[in-house]
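Given next, in structure tokens, is a single chain: the form predicted on its own.
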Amino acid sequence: MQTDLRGRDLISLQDFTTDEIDTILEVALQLKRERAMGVPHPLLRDKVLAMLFFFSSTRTRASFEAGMAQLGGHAQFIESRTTQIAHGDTPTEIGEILGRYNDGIAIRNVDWGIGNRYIRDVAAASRVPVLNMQCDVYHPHQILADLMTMRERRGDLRGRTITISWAYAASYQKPISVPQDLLLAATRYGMDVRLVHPPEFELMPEILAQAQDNARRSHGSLERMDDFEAGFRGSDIVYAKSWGALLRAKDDADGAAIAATYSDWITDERRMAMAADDAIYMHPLPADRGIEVADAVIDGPRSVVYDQAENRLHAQKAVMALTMR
């Protein structure tokens, strides 16, 4: 266990050691168990975060407000279109200001090739943890939740089938930071990784040789894929998204259009029954039902998106634990 996190930045996992992560996932659980018994953890007492928001959020702002307050802090709800922020404060300013006011920063920017560099532009000018709550890149806090539910449900996670999959969603151009962040937690930790998405739908090439690089470390495998019913064939977790065409669109309109070609992957009964008999269907919410994924999946049995959005929970107090004591 690595026991001094105080003070570190969380905007990429690949920032941190397995051993790092391990420590998170640790304390995560026992605040987990701590909170089923009642035991209070008032680690942060008269502690401060300030979330700064530039995109709209459900679990991202609940799950960080309630941390806060079950570790006997508050957390300083920011919107930045209600602020100075749209009129002209720049990210030294906010890292300068808000880290003199508080005590940790968490931001949420996922503007197409502006969120990770305004984060990291904040970080620099920070004395206080500067934490990512999604930017177009990465998504850390999520992916701590992921992992610590699959910990849960599959026990160690090594030379398990992990599908990654594209699906097909008419709401928005979803951020890629999920599975680009999944991909790279999941080949750290010698999982056998099935990317699957249709051509047009590629992840950035510098994450796709890191997740290359970490799975031959963890001695795992990366496999990519372009047929979304053989990426189901066999799998122990099934986590079927979707995202923009970012890499390929033009803008909303074409990456709208070139989606709707694929508006058949779509994460069904027929197709959950390809993958293993004890499978499980993860997805980050909100997911467009019907579209993305059928109801009888999403709310049948294989289905731990409930336990994943719990577990951001106590995964982000473990974060805000270790790093702004």
Second form
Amino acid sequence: MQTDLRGRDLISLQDFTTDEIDTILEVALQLKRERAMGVPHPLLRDKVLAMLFFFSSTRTRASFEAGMAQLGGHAQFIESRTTQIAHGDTPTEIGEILGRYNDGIAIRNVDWGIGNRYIRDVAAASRVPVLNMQCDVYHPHQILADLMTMRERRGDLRGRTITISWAYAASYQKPISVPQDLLLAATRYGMDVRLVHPPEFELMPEILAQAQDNARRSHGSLERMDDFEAGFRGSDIVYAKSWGALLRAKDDADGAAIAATYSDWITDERRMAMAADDAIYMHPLPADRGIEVADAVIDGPRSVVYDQAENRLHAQKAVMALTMR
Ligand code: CP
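Next up, the form predicted in complex with ligand CP, please; the one we just looked at was the form predicted on its own.
Now the complete complex, all chains and molecules, led by this one.
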């Protein structure tokens, strides 16, 4: 175990060794067991986390806030639109000032081309750990929960086939941070990864290059495909979700028009039946029900979406306990 994570920022899991990620996952499992048994674990008594949101959230906000309370501390919820950021507070000022009030700063900023830079600029000025609650490039706390869930369901991930697929959604141009970060993590853990999407829904070239390098080092594999149904065949883990044509579209309307040409990319029972007999279905939520995934799949016996959502709590508590103590 690599136990000294005190003071570390978590902006990208690529900044952490697999030993360090394994430590977080082991602590998360311990905290999950203790919570199940009613064992209190006030590891961050009197500590405060600032949670700064530039974008809406259900799971991330609720799980970080509950997690801080369960660790004996407090989380303050700050919406950017209620702050003076629009009137001039810079990332450096946010890092300096919130870092003096708090023991950690968590930020969600998914603005394309802005979010990751913003979080890194705050971190450069902060004296306390900065945690990425999702940016335009990465969603590390979602991926920790996903790794935890996959291990609970499938044990050792090495040699397991995971399909990371685009799916259609009509609600909005979803960030590409989940597929990118999942791709990076799955290739690090020696999985056989199928990345499936229509040609217009590319991920960032530098992320693909890192994933190829990860796969080479871990003796896993990365196969790129554009045939939705072929991606399901024999797969152990189907992680099919929508994301925006962010590298291609001129604006949201253009992105929506491109996506609409692939409106048949829905995860349904017929397609799930092509996967391995014991395949699981994963999605970080929120999902466009009946469009992105059929109710029979997301509510069906192969779906682990609620375990994923629950594990956000345990994984984030582990990160906070290890970095903010
Ligand atoms: N999966 C996820 O990050 O959910 P929220 O957007 O609701 O936080």
